[in-house]
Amino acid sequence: MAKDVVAILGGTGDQGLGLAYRFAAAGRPVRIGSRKEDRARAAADQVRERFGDADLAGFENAEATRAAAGGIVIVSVPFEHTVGTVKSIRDALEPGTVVVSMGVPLATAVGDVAARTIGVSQGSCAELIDSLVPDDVPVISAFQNVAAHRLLALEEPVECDVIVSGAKAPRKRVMDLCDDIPGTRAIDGGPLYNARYVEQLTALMIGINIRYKLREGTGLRITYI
């Protein structure tokens, strides 16, 4: 059964270049986007250096999102520039294309410290996402718990749960990436609203980090599952 096709907006960051890693490992066709072109290709060029078969592509974000049409695109963006980067893909979404929001509220968007987050009038970034995206849309939360350094750390497995909320079919499809991350399991997490307790944890998560200088993250797990 062929694979969804990912786009990851965003996928020059650490985190999403992570990904980009995890994904081509497992073969799946990736698409990297940016704000400028040459930066995407920069990094899809950085992972074909690794995995010299892999489908991959890089392109400015719109069109990264046109690539992955009927797919799944992964919103791997500060969340200051979310608005700005939904905004700018709107029109280029499809119907049958899965939204994925990995973005969270940190305190940083104000200049304020990355251990708390702000408020937001949708209750999350993942329903603020939700609201700009055409309605034939859908926008799953996922993957804000798992840390950048343990994503790039490609030799080891990624010890970490992660929570997936929003609606079911396609919660399923996106819960199903996480067979492509060794040592990642997906947990089902419910509807969307259920995204506002998970970007909390992101932040709890960073403070932890930060107190017991852990500079390559922590690792979240649901015991008894």
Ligand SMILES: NC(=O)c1ccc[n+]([C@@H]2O[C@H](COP(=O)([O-])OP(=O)(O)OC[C@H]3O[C@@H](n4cnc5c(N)ncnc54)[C@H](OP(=O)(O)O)[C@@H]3O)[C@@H](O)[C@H]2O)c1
Given for the second form:
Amino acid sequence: MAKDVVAILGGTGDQGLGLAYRFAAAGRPVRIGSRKEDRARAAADQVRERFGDADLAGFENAEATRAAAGGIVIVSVPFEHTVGTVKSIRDALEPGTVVVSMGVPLATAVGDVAARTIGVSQGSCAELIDSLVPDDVPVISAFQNVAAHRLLALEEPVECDVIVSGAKAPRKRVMDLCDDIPGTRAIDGGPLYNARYVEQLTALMIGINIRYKLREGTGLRITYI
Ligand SMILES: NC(=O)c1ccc[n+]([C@@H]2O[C@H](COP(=O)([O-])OP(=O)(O)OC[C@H]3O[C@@H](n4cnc5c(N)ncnc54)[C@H](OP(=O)(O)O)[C@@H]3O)[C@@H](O)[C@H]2O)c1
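Could I see the form predicted together with this ligand next, after the form predicted alone?
Below: every chain and molecule of the assembly, starting with the one above.
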């Protein structure tokens, strides 16, 4: 079966670019999105330098969303820019497209530290996004516990489980993305409601990274499954 096309909004940043490299390495079509088309194209060129025959292109965010119609659109911008970004692409979302929330409501959004979070009235970044997109566009939560430095260390596997939450059929499509990233394992995280717990874990992991001086970041494993 053909792989879903993936658009990564804010794919010019560390986390989105890391995913772009990993998906391109696995032969998955990738559309990098940015507020500026030239930045998106430059990021796509950067990935193509490494994976010359990859199916890659860069677009302004709404165009990247259209270019992945029926596929998967990952929102990879800092939490405080989630609402503006999702509103800017809302009209470009077509039924059948799955939106992935990867954001964490870190307290850096209000000038506090990254090892804490702020409250989100919808319960989580994922549920906030769900409140913004059309009803026929499912939102799935994933990849919040994966560290950008680990994604970008292309010679190494990413030792991390990925808890994937949301409606069953689109959840399965997003779980399949983990097959592209050596070392990751998708864990069925049940309904989207559970995104709130997964997002909070990232703040805990950032605190652990700081205490153990692990700049590259820690990973998460659920054992005995
Ligand atoms: N970094 C990690 O290790 C990590 C781990 C787990 C989850 N995450 C989550 O992944 C997401 C991206 O993280 P990141 O570290 O890659 O973030 P980042 O580098 O700070 O930003 C990602 C992109 O967001 C876009 N952006 C910046 N300001 C914006 C604004 N005002 N409006 C709209 N877009 C804006 C930029 O793209 P353009 O300027 O090209 O538009 C930027 O390249 C975040 O939600 C984060 O919580 C990150």
